[in-house]
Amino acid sequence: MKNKNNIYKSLYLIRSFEQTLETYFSKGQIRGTTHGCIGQEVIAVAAINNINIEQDWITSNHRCHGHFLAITNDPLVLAAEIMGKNIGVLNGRGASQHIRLKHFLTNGITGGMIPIACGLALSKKLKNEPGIVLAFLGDGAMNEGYVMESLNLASIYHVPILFLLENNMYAMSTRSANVTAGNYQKRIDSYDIPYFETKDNDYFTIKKTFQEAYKFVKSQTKPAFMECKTFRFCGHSKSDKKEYMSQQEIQKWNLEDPLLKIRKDISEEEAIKIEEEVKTIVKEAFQTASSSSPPDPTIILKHVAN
């Protein structure tokens, strides 16, 4: 039961962070844009809880907050980064989509990290380094040419990479089924890459399948591909009101909220305690970030190649 409490706390931290972030944007307290992962939290936590964070690399995408928080459990440095503050993980220069922390990398290009992830995996193989690369991508990225090229090269060179597709069925505001021919499994099969799938947006289901896929990549030093069916309860970005989704579809998925599934397995008292604790942590993180200093202009070129 304690383990489920910890899982629920990690999931609720991500959701609370994303909901608070939406509030700050709606009040004009943060500029720019952001892409929430409300409804998809279980994929990030189930995967990252079951890798070797010291050896494995993780690459993400524009919808990266959940992945970052599943690794760090640190809402302060992420909130500060998005606000462009000096105490942010990259001193406020990366904002919401361009983040680097130890073995974690992401950018805002659709599928843009997948070629980089393959390069990281090839480097691991050539250097005979332990660990694999876990590469997150969305269904919109599956129609990008460089993603298909990366799958091909990963298979040819037998690199240790696990592609993890978070299929929320929408590429921005377009239903993926309307613009994608065939199915993803057939594409993956054509590259001779083992395909794993979960249709149930449930933490323990995802964990079990992920462990199987991860074990294959580790033991065989070859790529694998895992597709997780999920749904985002928020819009594509902070200004998206989901007008392209039917209320029937939204209600259906709300009943299958993965956080509610975990919550049912812990006591009401414990659940409330966790939620209150997390809300306090997130509230204080955003307040501290808001009142912190902007970056020193002299560090603008820090980490930038000459």
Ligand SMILES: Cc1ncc(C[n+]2csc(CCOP(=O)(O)OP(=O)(O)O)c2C)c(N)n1
Second form
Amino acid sequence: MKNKNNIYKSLYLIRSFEQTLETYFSKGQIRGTTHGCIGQEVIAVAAINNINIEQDWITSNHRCHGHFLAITNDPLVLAAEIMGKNIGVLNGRGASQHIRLKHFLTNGITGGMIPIACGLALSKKLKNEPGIVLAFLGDGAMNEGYVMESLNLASIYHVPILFLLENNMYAMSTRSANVTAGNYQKRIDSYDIPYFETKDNDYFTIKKTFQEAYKFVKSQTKPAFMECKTFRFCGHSKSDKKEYMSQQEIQKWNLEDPLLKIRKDISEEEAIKIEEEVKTIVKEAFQTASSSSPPDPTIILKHVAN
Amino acid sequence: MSITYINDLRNGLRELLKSDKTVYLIGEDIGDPYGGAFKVTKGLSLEYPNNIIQTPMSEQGFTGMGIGMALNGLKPIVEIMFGDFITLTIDQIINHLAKFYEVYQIDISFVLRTPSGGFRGYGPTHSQSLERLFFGIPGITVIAPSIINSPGKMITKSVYCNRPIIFIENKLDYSKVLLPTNKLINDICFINPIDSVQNFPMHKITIPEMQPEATIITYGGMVPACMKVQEELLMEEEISTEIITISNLTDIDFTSLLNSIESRKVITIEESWEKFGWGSYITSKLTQSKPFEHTSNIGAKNCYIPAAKELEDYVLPTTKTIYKRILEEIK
Ligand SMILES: Cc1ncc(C[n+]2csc(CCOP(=O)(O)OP(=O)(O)O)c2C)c(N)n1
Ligand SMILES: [Mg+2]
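Condition change, the form predicted alone to the form predicted in complex with this ligand:
Starting with the chain above, the whole complex follows.
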């Protein structure tokens, strides 16, 4: 049960972070934009908890807070980054979707990280390095040429990469089913890449399937693809009101909140304790970030030629 | 010892592969027996099979793949078969590579090399000098050797300068013999490096003992044409000119450049379009520091690059058109 508590804590940290961030944005206290992952936290935590964080590389996309927090458990440097503060992971140079920490890289061009992830995986193979590359992507990215080229490259060069598709069924306001021919499994099959799937947005199902896929990639030094059906409870970005989703759809998924599922297995007392603890951590992180100093403009001069 | 541009370049690549196991050549059709569309890599896959990665036609994909390899410490040299196709790599270069280098502050060895330019009747999508698309993009350095730099040495320097490099070759240069420095050439001119301390030097081509009436600034594949013009102006009009060639097209040392200009008239020459061109930036920067009697920019006409010889010669800056323009402008 201790384990479940820890999992719930990691999940709740992400949820609480994203909710707090929404509040700050709605009050106009943060510039720029952000993409929350409320409803999808289980994928980040199930995956990151089951990789080798020292050896593996992780590439992510615009919706990266969950991945980052699952890796670092550090809401302060992320909040500070998003607020453009000097103590942020990149001293505020990148904000919400441009993050790099050691082997973790994100970027704001949908699908653009996927060939890079393949190159990282190829480099691991060429250098005989242990570990694999975990590449997160969304269903929208599945229609970018980048991804189609990369699936082929990964397959022909037998590189140790695990593509992890977080299929929340929407790319911004576009319902992916309306703009996507065939289905993902058939596409993946045609590249001779093993396909794994989870349908219920449940931590333990995702964890189990992820472990299988991960083991395959690692032991075979070959790519695998895993699709997780999920749902984003929040808007695409800060001010999105989800007018393109039906109330029925939203309600159906709300009933299956993956965090509530885990919470049911924890005593009410313990759950509340975790929630209070996490809320305090997040609140303090945002407050500390908020009152911290902005970066000095000279920091951008490193790596900038004339 | 004379050597052609392509052999010198291939030697440079071979030396890199020999001395550094982390260097990889990546690209379409670069393996043997074909050896690349322009044969630059011919033979190398036989000598270093493990370090040549022949790719499918996926320029966005394998450029990104190269960037991923570079992030993990390898030294990829990606070949894009024709310079025109760099359009497919632009998102990776600008939105990924440059951002990893500048925003994420990662030292990265990444070279994208590609043959640029026309005059071969290849038509609108195989003749352009699209390096201009990268000019002015922070984090990207564009390097272009010419027949007076060793492209082999320059590619080596590019690999070891730990920053994103776009390396522009010129199709017409491949078969040309490299020219020596500090030696009288064709009984006419001397070539001297301007600032030998730089990784990517500028050179000056001067006619000894004559005060130049104009200074021509150029790069890459236009260097041989400019030298021809220099010779003809001397022979036919007794006009002396100096030529300054630049090999780092984007990080220009304007102080050295200014100091080395010995005439009061500056004319830039580039193969790509004059409109919004490289040359107009150069003369604009120069004239901000010092007044000149005359500055102008010569480049291609504002038009696609057509295929037929008469049409292509009409659009691109040929020896003839450059000669005529310079004469008109300095007389
Ligand atoms: C190349 C590119 N096109 C468009 C966008 C704008 N944009 C950002 S996220 C997004 C939707 C991405 O959908 P998906 O891949 O399913 O990820 P999700 O947002 O659902 O997590 C769009 C259109 C972008 N960032 N990059
Ligand atoms: Mg989506």
